[in-house]
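Read the single chain below, which is given as structure tokens and is the form predicted on its own.
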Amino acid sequence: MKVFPYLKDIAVKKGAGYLLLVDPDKIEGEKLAEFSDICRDAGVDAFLIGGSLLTKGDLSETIEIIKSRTNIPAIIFPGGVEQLSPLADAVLYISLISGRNAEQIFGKHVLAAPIIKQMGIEPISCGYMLIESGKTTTAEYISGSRPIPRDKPEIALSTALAAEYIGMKSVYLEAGSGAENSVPAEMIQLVSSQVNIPVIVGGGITTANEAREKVESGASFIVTGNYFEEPENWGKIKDFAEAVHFKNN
């Protein structure tokens, strides 16, 4: 089965998705191996690889690690043309359309078509929508755009059905990593019961019954990251992922 429908059909039989974000530059080696043992286990549904700036970390590395451990589906989640590898099962192929720079829109997308064709990695189409969370994240400084302002939720409505109108296949509401503020129930609300493609929320997600208050409001999947960079809360991502799984409880 391909990616996408497999996501799909998790999101249907168990309420949502879990998504782990693994950023290459912050996990890496035996800790990403013993990382990799514990989302297993744990039940999370899918990884998602990547980052908006790699410094240091390896992309094939880590998504070869992954596999070697898991048989969970390794998802390149892109912050640029640079990071793609063959080693992946897909690519969340991102289109950032909450902002007007036509290069995350579109431009660099030219540029990463023929290389995802040649690779054979599945691309799964997504609206990239960064919401306003208290700070500046990493994504909106590099990409250079500005975020939706968490308190005009039909913003969010008007782009994500913008999206989902032209052909893509998902839209992602993000807050951004490490961010003050999550993306408020009611936009989430609003969005989800207004489009017909699945919703996916992340950044600024730190306790279980956060996540589960995001399903609650209408997401088909919930991604976490940042949180799960330090070891001493690796123990929680069962906690998160039973949160996330309101069917299966």
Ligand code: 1GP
The other form holds:
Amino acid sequence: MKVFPYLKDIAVKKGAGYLLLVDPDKIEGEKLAEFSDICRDAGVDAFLIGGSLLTKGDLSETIEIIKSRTNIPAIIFPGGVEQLSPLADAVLYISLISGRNAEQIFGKHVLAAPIIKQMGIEPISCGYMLIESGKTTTAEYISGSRPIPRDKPEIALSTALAAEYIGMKSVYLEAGSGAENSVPAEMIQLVSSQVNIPVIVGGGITTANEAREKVESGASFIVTGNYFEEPENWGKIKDFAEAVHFKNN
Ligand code: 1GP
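Let me have the form predicted in complex with the ligand next, following on from the form predicted on its own.
Starting with the chain above, the whole complex follows.
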């Protein structure tokens, strides 16, 4: 099965899906192998691999290690055209629709499209929306895009609807990695109740309860990254997965 239908199936069956973000700059080698095993046993539904800024990590090597330990889909979450690999199962084909930087909305996509075609990776189009979260995030700074004010859910809704009408397959409400404040419940509720495509929510989620609240607000997928960069937190991955998979409980 292709990755996107697999993910949509999970959201229906389990209530929502749990995606774990792996930044190749932050984890590698044996440590990554151990982390992959824990994610597999905890019930993580897919890996997102990449980052707004990659300085030293090796994307292909990261995917290779993950795939040697699990059957969980490896989806590239690209910070740029250079973050592509034929080893991935899919690529989140993100268009930064909250900003007005044409390169991030469609320019880089033109450069990436023939590479994706040639590599044979499944593209999953995604309207990516930065949501203001307290301080400047790496995604905001690197992309040169202003986030949507967190107290303006109607702007988020209008933007998400535009993405759906254009034909994008998903939208991502992104507070940014390590955000001070995660995406507000009111915004998730409004967007999820009005659009007919999956709503992915991530950025600044640090407890299983918070993940559950986002799902109860209507998120189809929850993404966490930063919190599990600390090995001492790895024991909680299962709690997060169970909180997200509310239909399994
Ligand atoms: C960032 O939404 C993801 O792109 C995850 O954010 O690292 O804060 O969990 P965190």
